Structure formats: C-alpha cells, structure tokens
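Coming up is one lone chain in structure tokens, specifically the form predicted on its own.
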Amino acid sequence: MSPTPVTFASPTAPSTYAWEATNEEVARRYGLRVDEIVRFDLNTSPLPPEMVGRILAAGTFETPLSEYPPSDYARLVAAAAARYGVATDELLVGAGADEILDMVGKTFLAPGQAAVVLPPTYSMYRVVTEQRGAAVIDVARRPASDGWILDADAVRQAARSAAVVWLCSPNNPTGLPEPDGVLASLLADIAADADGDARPRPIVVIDEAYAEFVDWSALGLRSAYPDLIVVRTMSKAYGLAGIRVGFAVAQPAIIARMAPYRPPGSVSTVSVTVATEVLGSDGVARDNIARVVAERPRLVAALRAAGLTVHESVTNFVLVGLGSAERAGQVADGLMCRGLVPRTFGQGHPLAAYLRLTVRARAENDRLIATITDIIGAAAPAADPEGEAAP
C-alpha cells in the first residue's frame, strides 16, 4: 500500500503536476469538518505575526485598494535589501518564492536546454524545468546515513550540461543545510570548468526558504559566482505564507534580465504593506525561530518514543521514517481520517517510506503524537529505509 496522496490534480494543469488538496477538499474525502483539518504538510506556521492584525486593522497600504500596487514596490524592496544586508538592484520582487522560481525558469531556461535537480528535494524545481520544455538531470543527494547531503562531484560533472543548476539549503523535505564550505567550492568548481571550457556559466540557484533557521546564507558568494541566484521568503520563518512574497538577490545584471519576466502587480498592495512593515521589525522572524526551536526537540522526542524514525532537522519540520512506504501509507491514512494532514511521498520517490510533518502550536503537536500513538500502537521501532533502526 502506498501513502494516500493529499493532493487532487488541476482540471487545467498538464496532467503530471498537482497541488495540495484544500481544507475542503481533504474535509469531503475523509467525511469531517473543515475545522478538524490541521496541516502538518505544509511548513507553515499556526499564526501570523501579532503585528500582522494591527497593520490590517489600520487599513493604511500602500496604494488605496481600488488602484494597483507600486510597479516598482520600491519601500518593499528597500526593506529586504536592509535586511539582506544588499544593494537595492540586486533584488527582485516576486509572488512568493514560487513566482521566483517561474522567473528563473522563463529567462534561463529553453526548450532542449537541461537543469540539475538533486533528489530528494523541492518539487517546483522540476515542475518549473519541464514547464520550460527543458530536461532535468536528476543528480540524486547521498543518503540519509550520510544526511542527504549533495554529491559534489556529481553535480560538478552535470553542470557541465546544464543551463540551470537548482540548489536548495536547508533542503526540503530532509532538513538539513550543506556541510560548511560545500557549496563555495562546488561554485567555484562549476566555474572553473565553464571557464576552462569557453562556454557560458550556469545559472545557480541556491533556494534559501529557511535560511534564518541557521547562522549562514549563500547571500555573500554572489561576488565570487557573478551567476549565482539566492532566493528568499517570507513564508516560512516570518510565518506568513498567505502573504505570497519572495526575493531573487543576485547581482544587478541578472535581476535586470529576470525583472521584465514578473508580471505587473503580482503582488498585492495589502501584501506589500505587511511585507514591508515585518521585515522592518527585528523580533519577527526570530520569535517564530525560537518557538520553533523550543517546540521542535519535544515533538521529535515524542515521535521517537512512539516507535518512529525521526531525522535531525534545522527547520520547521521533521522527517519520519516509517520503515516502508506501506507503513507510511498506513499512518497517513491514519492521521488523515482524523483530520491531520502529512506530506506523502508517492510511489517511487525516494522518500515513500517516509512522512514529512511541520512543527505546529504545542497544542496541535499534541494532537498529532496522541493520533500517531494511537495508529502505531505499542508496535517495535520500525527500522528505518536506510538499515538504521529508529532512535
């Protein structure tokens, strides 16, 4: 048995991607009610920031709602690029990190061309790849005894084919960043080898969706790799995913070739207010950080008494092992006729004998370890895909 599958495919979308389920959606299948749903699939937050509400409730923006926001969100962007600690033309404005990713895609990537994408990570990478008519190199990461961490010279060797090299750390769905120094010399490597052969350097995009859950970013490697794409969020560690704001930072020649991709207006003016207001305040983003990181050690703890894998995490969620993708079909489905969302994995993904699950409130965590108790029973710790039996 394969885990149940929490997403419903697009009547509209080619016939290969599919989104998440909503609320309602999951609420009919399982025959609940809309307010029982609690998602553990999605990496955000139970609450937005307490300043979010006063903001709202000032109905102050930054255009009147009856008229488009600033074409060139200048207050928004001067506020990431304090943040940041960059330069204002080396940052670009998108819906969300996702919008990001699609701009990256249609200025950098043709039909025929090809992408380095590394197994198992983030989804949209190949989404956005094959939506561009381009072919995805699948470089798959070590395994998880090794952390699932990139294979350096295997990336190396298919950059030089690639046009695009998608990169993302802290990774998701396994939770960990890239050993110290490993993405500096991977760049420079990747360099070298463009250089030594005459030909274009690829484009690099090192996705930094929870960079502010660790003490590094890749943000001070775009000097040394003048093709190097950072992308940032504030959905995940600013918890305010409803608000569809993201950021390229790269130098200024290529946010200058990407810029013209963005639609106009993408992101809303009651968007831009908020953004803006929140990146100006230094305790946002480190109050959600340190909830998470109180709450994050007792949920793992609890998982591990119950019988389960559970990997080491940086982030806002945690990996679970569950011994076979049956077993994991199993306990999704357990959790989602109680109205508790995971991530699955599906047939032949590397990760079907795993469940990913977001740090939520203490409450809603509670929930989910007495539900998990309840599915898995006194069962024995199940030994984990990779051989190693669970903590």
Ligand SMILES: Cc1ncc(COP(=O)(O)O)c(C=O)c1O
Given for the second form:
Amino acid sequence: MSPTPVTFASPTAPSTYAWEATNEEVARRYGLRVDEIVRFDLNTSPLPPEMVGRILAAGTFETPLSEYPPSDYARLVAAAAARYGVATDELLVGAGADEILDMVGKTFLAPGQAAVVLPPTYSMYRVVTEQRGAAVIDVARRPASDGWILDADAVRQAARSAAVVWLCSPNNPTGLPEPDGVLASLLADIAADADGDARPRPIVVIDEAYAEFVDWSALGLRSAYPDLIVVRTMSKAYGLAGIRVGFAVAQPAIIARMAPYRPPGSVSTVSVTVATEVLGSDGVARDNIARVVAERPRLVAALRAAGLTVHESVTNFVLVGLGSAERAGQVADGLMCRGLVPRTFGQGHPLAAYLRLTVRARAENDRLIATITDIIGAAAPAADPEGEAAP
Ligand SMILES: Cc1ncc(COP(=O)(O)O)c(C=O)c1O
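For the form predicted in complex with this ligand instead of the form predicted on its own, what are the coordinates?
Shown next: the complete complex, the earlier chain at its head.
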C-alpha cells in the first residue's frame, strides 16, 4: 500500500469560505420568486423549535434590547454546562461554532506554526489556519469505500509538527463519525509522542457540530487529553442556525487561554435568551433528530432509485456522488434553476464530483426527489455512475 499523502502548504493568500448563491441571487439568475427557493446546502432545519415563537412573542429578553447582553453570558453558560454535563468554567460561548474556531486560531496559531487538516472536511479549519499565517498540513482521509475515516497513523505523524489538529466527527461533508475508539486511541498516541517543551502536546479540536445525531461524544476524553477542545453548536440538531450560538468545551486552563479572544457581546441578547431556554428544556434536539431519522432513509432510497450514488450518513445531510465534476455541475445547475440549492464543491476539490444535500421537511424532500429524478432521467447516464473521486 502506498503511503498516505501528507502535504505541507505555506499560505500565500489565505483561503476564504465559499458560499453558495443567496436566495436573492438564485432568484435573479433563474427568474424565480425568492419564496420558491429551498436551501439544501447549509445543513439547517426547516423550522426552529416550536418554543421559539413563544419566547419571541413574549418579548422579554435576557437584557432589554437597548442594553448589551450580560458580559459573562452566565445563564447561558449554566444551561449549556447542565446540558453537556460539564462545569461552567469548562465552557466558552461564541457566535456559532465558527466564532469558536476563530478563537482557537487566534489563541493557538501564529505565523511559522502548522495545523493538521483532514480533507475532505469542514472548510473553515483551513481558512482559520491560513488567516493566522500558519501552514496547513493536509492529511487526506481514507477513500469513500472506507467511509472517509481518518488515517490514524498519518494524523499521528503529522501531529508531531503541529500546534493544532482539527478533527470533525461526524465529519462534514462526508456524514459519518470516526469508528468506535479511534479518537480515544489517536489522542493517546498523540499524547505519547509529546516530549515536554521540546515537543508540546498540540491542541486537538474535535468539532462535534453533528454530535447529537450519534450516541457518542468526545466530551469524556478531555480529562485523558488536557489539550482537547470539543466544539458544539445550536445550529444543527437544535435547528437554530440563525441565532448563532456555539460553544467550546475544554479544561478550565484551555478556556482561560481562549477567553481573552472572545469578542464582547457577539451573541445578541435575543440569542442568549432563546439558547438558554432551549438548552434548558428537554426534547428539542430529540424531536428534530427524529424528523431527520424518519426522512433520511426515504430521501436516500429515492435518490438511489433515481440512479444516484448516495453515501451512508448519520447526520442531517447526505453526500451524493455524480461520477464527474461536469455531471455534478449539470445536476447542480438543473436544481438551482428550479429553486433548489445544493452544496457544490468546485473544480479541484476532492469532492468536485459530489453534491451535498440537506435532509429537510417531507414536502421539501419530495420536491427535491421529483426534481432530481427528472434531471437525471433527462440526462445521459454517467460513464461510471459508481465512479468516486478519491478524496
Ligand atoms: C462541522 C461544522 N462545524 C462548524 C459549523 C459552523 O456552525 P455554526 O453555525 O455553529 O457556526 C458547521 C456548519 O455547517 C459545520 O458543519
């Protein structure tokens, strides 16, 4: 077996996050009404939790809208700590997980340092690393046929020259968690390689944006690996991407190092109120996950029946292989001109031949299924419908 490619890239200009077109842009480009457009590209939920309507209608927020939110977000921190089963000094609040990733970069990365990124994965790890002037060490995941799991030996080796290791489980955009025990033993191996000041333990980030969709969390590993930061969000299982609330969970010493980089008041008092109440009530994430778990197999089966290669997923999105970047582009365009926005990956990306599709509400998924079946039926069959680009 040939060794896994491990490449160093010194940034010239930092990478940027590539958004899909906005609803307004799609509407303008294809002559559609804005209210016809459905977003299958953002791994969000069709509706916020029911209780949010009541909270907003009551109009009583953590502080009056004329005031800043409490500087310590104390009630939100307490609600999150209770929900995740951690102490309040093990938590840091951010405007979404994205702001947490940014704070990790600001705290732990500097020019001349390096961070390990495992493509294909969430693109912000590269963006944050390069924005700090640090180098990315790419360690490719294993191929699609292995479920894109991480290559533990290669990650361990790369971690020896890194200040930060960015992990993501379940991984976006591939949809699966690492197999049982892999993260625990990887952390143990990385810790064993550390050698005091000569080779300090790197910060290991485990982004658990989709953790509620599986039964396991890395939170329990923070005592075994003191430099672990677990990232959580209200955007996915809680259906609250619009309120922008995320958390870092780590040992108090790590939280204390990150805290100076937390912008004051980046989470609005409305968001603080909604997040605190939602985290304090049982069953919100559970109900949303139940919708996804009911819809996902139906969507997967229908897309497969249409002749598409759909990969297993435990999350609220699925990855669909189209065999070539050209065909993925054609199908994406066919969907967009009918008002359905998929996630594309662009030329040169290891997933250029794929689209990622969010599992939405039943009627929206039906519209997606009918549209994609129509597009696929009308197009010439792919030369190799099972063809998968190696990541
Ligand atoms: C793996 C991962 N991390 C972080 C984020 C950003 O989450 P947030 O909305 O909390 O900023 C996303 C959003 O898609 C994600 O998929």
